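For reference, the chain that follows is the form predicted on its own, supplied as structure tokens.
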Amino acid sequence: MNRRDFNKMLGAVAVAELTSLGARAETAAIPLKRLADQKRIMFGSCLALKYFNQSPTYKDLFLSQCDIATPELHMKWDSLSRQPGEYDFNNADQLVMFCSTNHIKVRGHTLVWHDSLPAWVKERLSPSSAKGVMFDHIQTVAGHFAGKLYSWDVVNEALDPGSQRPDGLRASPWLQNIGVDYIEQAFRATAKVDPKALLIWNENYLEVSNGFGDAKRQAMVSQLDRLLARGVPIHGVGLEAHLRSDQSNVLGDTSYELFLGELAKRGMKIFITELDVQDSTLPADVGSRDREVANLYKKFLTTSLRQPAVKGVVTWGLSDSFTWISGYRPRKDGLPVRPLAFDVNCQPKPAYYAIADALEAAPSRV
């Protein structure tokens, strides 16, 4: 089925979704990883293995579409360690083994973040202890997976212009107890423990061209200049890209493209790391909603992928069956959210074709 024919049948989408969740998807859709690979770009999604138990169809979809994966929860601190000095790598190991067996790269996510901290970590942080706590965690976790992962999100969401700090850094427990050098120390420690991994600074709202987003971009460039001048091993920047339908006018514009160019000038590899579209403000009508979501994907990705430094696109889920947005930003009318490329039956939606079009239009990477 070509895109034109697919768009003509949008009115039948709701009927198609009445089939059972376990029904095997029958589609001629070209795997997104194949379209991406033709341009030497990686394509993937976040992953939790429990979804495969709930839907074998979803497992087939994931394997067909993805060549890179980010653990949705399994490598976050509170998933790994509930008690001081005790780590349970069982779920994370299973995910890494599954991906290795199926030739899927894994992005480690995430080592140093202000969120998802176990209660015991919060209780132990102080100016005299925080550096040791952070180093121990990096050495334990990055050391456990050393040589097995494609990359690490070393620091996550470290910027917050709303903090009123001149440097734009978030007033996180790490900043408050270690100081501004915690970012440098985290990258150096990770490089020492896992020298083969690509080391990424993952950040949200860098894609938004408004006052807050612009301030974040300025802070990011300033921080990179400071850290790179000191020889800190930062290899790339991750743009989360949790897109909102009510921000379509401030996404994918010229200033965003110029920002990507500034990152590229500094030698940064760029990754879209948590892409989805929140549809809470869009019409209830499925056809209209799907078209608007698809248009936002295409606008954002077409602009992003024009920059050759963008090496990968990772969505935060593949099927509408498994999306954090259902709980984070549900629709007020109670209708199911539709933020991803495939519907609850793992059938391609207009968003799939929008992503495919953007990949096909992207220039080939060297």
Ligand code: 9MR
Second form
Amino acid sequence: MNRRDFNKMLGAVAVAELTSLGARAETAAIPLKRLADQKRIMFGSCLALKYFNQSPTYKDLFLSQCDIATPELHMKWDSLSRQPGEYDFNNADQLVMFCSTNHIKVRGHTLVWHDSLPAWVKERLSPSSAKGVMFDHIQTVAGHFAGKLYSWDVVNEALDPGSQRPDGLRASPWLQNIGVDYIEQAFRATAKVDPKALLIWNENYLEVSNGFGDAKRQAMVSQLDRLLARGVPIHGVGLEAHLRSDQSNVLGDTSYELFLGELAKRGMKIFITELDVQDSTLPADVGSRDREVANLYKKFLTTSLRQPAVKGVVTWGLSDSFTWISGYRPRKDGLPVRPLAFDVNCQPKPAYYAIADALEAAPSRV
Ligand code: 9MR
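Return the structure block for the form predicted together with the ligand; the form predicted on its own was the one displayed.
Okay, now the whole complex, with that chain kicking things off.
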């Protein structure tokens, strides 16, 4: 049976399930990692250990679909360190061990971010202390995992056109206490302790085609030019891509595609790092909701994967059971959100077929 027929069969099952007939696919969907691998692209998801404890089926799904993973929580500053100078690597180590046993690459996430800081860091930061605090953290954390990670999101969400700064940088505690130099310093310090990891600047909303998106893209490119001219070891850009299905300005023009070209021209490896599609404001009907979500997955990924510098796709979760969106962007009508490729029973949804189709349409990276 070829993939079309196979998918048609699975599609029928998915439709049956959507219409609440309770049918279950007897065969697992073709693993997205396998479809991606045919094009030399990596495919994966974020991961937290608690999901596996809650659902062995989810663990199986994860293992079947992913060859790259991002810890959703366990490598964040507030997960690693509750007290000054004290680090607990237990959860993060377990995750890295699980991934290495199962030949899954790990994207370290994340070293320098304005969010998820423990209270002690926020209290301690001042112009005289901030550089030392940042260096200690990078040395301790990147040093702990040195040689074991595929990449590090060294700097996370450092742009914010809303800050009204001409350079478009976010007025984060790092910027306010260290100055613009913190970005260069963070990359250099990470390269020193983990020379093997790809060093990434991970950023959100770079795909939206409005004034905000334009400002972000422009700021990203000029920051890259500034850093590369100074020989800063930055190897790639992560595009989070938390998409909203009611956002008509996602890919409303060619600015995103042109931007990918600009990144590629500068030798950047590009990763889609946190892909999901918020359905919080879509109509309640599950069939049409799933279709709209799937359409946006397909449109976004088809466009993104046309650019050969895009090396990997990581979704922010696999099944609708475990998604930040249910807590952060719940539906007003109280219905469960459906932003991911697999439903709460770990069965493929239209979004799965959309991702599969986009991977199939992608040019091979070799
Ligand atoms: O999904 C993550 C959620 O569970 C955490 O509470 C939150 C704060 O640490 O971070 C979420 O993940 C974010 C990611 O680390 C960075 N980009 C935005 C993601 C969604 O908020």
